[in-house]
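This document starts with one chain, in the form predicted on its own, laid out as structure tokens.
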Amino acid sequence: MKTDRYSSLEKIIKSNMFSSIFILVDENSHRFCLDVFIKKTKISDYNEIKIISGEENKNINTCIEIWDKLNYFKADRNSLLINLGGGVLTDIGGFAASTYLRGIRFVNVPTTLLGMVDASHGGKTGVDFKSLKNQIGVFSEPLEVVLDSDYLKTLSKEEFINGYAEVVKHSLLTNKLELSFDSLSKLDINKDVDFIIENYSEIKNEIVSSDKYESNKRKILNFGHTIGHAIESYSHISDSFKPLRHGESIVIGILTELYISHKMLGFSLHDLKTIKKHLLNYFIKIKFNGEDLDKIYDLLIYDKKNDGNRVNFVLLKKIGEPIIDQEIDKDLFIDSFTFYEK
């Protein structure tokens, strides 16, 4: 998969295998990306479906809106849905497509760094349920993922950086020296963005290809997400602080889970401090009080990797050596936030 490569999609469309084509957008990708996409693909016969952006709208009600539009335009099982937008949109678009008429095919065209390196790959689709991240969903592979860094020019600095958390996560999981955290930290996120998109998305694709349904190795991709997802969910129901972006939450998850890794598995304290300094150059530190931490801890039980009442963490023995299915206690959880905030 290369950046700015539309040849596969053009072949798919020219094959006439689809009775109708739909393009799913939100107000941002409609305004900034749709015209660019149409010019690059030369698609002329399609119906547009527009939803409202934001994690708070990644729910079953938005799916109903998408299904209603597909019905209105008389979509059938040979229709194609093209998801043009960020990670929220490709998640919900993939889920809506995978469940409509028991499944129609879909293509993801991510327009954010988060989508390009992570969210649009791997076949996970879904929606949030009662503010809990991705509680309802299915595994369903997109027909194609089109990566084009031109869309990143439309993003704010904050939204662009949001995706960097997943890039760092991938650099901590890989045992490829040329893509490790040390190598990543020497890159320029703006000048080297095409290299970053192509190579760090491929880390995820290689892991997924070996364990499509997350029964074993794929679990390592949840590193930073057990705590990170709980924080993100909590931020959307709490009055303590504003709702956090996915990347903001995952950075906290990475740093707290690395501290836990240091205490439990001997992860290098020097590496931990280096990673912390690097990430806090890009992300603002968030403050939590005791009540916040109690409620975030209680949300851990809803993580999808759990086994019964057991909360399973992915921890790192060292960079490139993740260990799955680790249990921790609450005191260590609290201590990890003390490290993060100091």
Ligand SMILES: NC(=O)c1ccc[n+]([C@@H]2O[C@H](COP(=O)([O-])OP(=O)(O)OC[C@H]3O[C@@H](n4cnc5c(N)ncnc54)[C@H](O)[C@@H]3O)[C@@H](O)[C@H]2O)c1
Contents of the next structure:
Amino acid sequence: MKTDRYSSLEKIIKSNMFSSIFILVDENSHRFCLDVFIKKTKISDYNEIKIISGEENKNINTCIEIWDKLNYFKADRNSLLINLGGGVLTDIGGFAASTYLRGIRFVNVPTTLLGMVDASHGGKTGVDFKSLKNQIGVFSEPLEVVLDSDYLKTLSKEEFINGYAEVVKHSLLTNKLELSFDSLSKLDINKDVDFIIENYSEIKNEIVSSDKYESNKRKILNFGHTIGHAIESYSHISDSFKPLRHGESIVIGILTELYISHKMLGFSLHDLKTIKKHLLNYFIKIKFNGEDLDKIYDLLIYDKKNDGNRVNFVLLKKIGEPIIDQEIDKDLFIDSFTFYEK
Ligand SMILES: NC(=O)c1ccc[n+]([C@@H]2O[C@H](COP(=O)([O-])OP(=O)(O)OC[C@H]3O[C@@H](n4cnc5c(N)ncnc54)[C@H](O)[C@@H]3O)[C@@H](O)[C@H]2O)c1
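Form predicted in complex with the named molecule, following the form predicted on its own:
Complete assembly follows, chain above in first position.
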């Protein structure tokens, strides 16, 4: 898999190696991104497949709609699916492509910041199942990832900021000084967006290339996501909560897991407070009651990254030094929310 701004995609399309081309969009990427993509690639012969946006539609029913359309248009093993959209669309499009006829090739063209720095890379594809995030899926690499910040011009401010959560996560995992959290916090996230996309997506690509199937090193990318995913799932099933975006949930995951890191591994309290202040400039604080926390904790137990009843966390000893497979107890989990809400 290569990351590219159109040139490789143009080359493979011109080489006529595909019998047919499909472009998967949702209503927003159809409205805001499709014309731009067509103008830039000059693809003329394609069928469009349109799905409805939203995490609540990242499920097997939407997948069936995609398979249905591929079937209707007689897609074969040499067809190509181009996923033009945010992380929901590239996750589900990658999964639909990888399972249709035992796998057709696909290209990701992410149109959200979150997609550009994270979701479109690394080969994790899939859908949510019942109340669990990404419970059904396969590892499958896109042929190409086309990065183009022009698509961000139409993205709402909230969705743009949503992607910043994963950028901060990558900055906390790297030991490259020039990309560390300290360096990131000095950047202007609007003016420096091309630098951010290019470099912070590369942190993920480097980690993934050494451990494609998450047997070891890749697990560090789950930092912030053990609690974050449980919060995101809970916000989608609870009546007392508005559904939280992925990034909004991950920020809470990052801050609570950093607090746990402080208590268990001595992560610097000074750094913890600096990171909290920085993130809360961009993300509003959410309130949780005791019942919420019990239910979120129960969801953690079902998270697929855990062995049996153990909840495995990635914690940080310091910035750039993640430690995998850490077990925590429920009291510390509760305390971490007290710290977050303070
Ligand atoms: N596979 C992975 O490794 C990985 C990593 C991180 C996150 N994810 C997944 O990514 C998903 C979140 O992705 P997301 O935040 O991009 O959400 P999203 O795909 O839901 O996009 C957010 C919203 O923006 C709209 N949109 C997309 N591009 C637009 C544009 N250019 N202009 C205007 N509107 C546009 C979409 O239609 C949607 O309404 C979650 O499901 C998460 O699990 C996957």
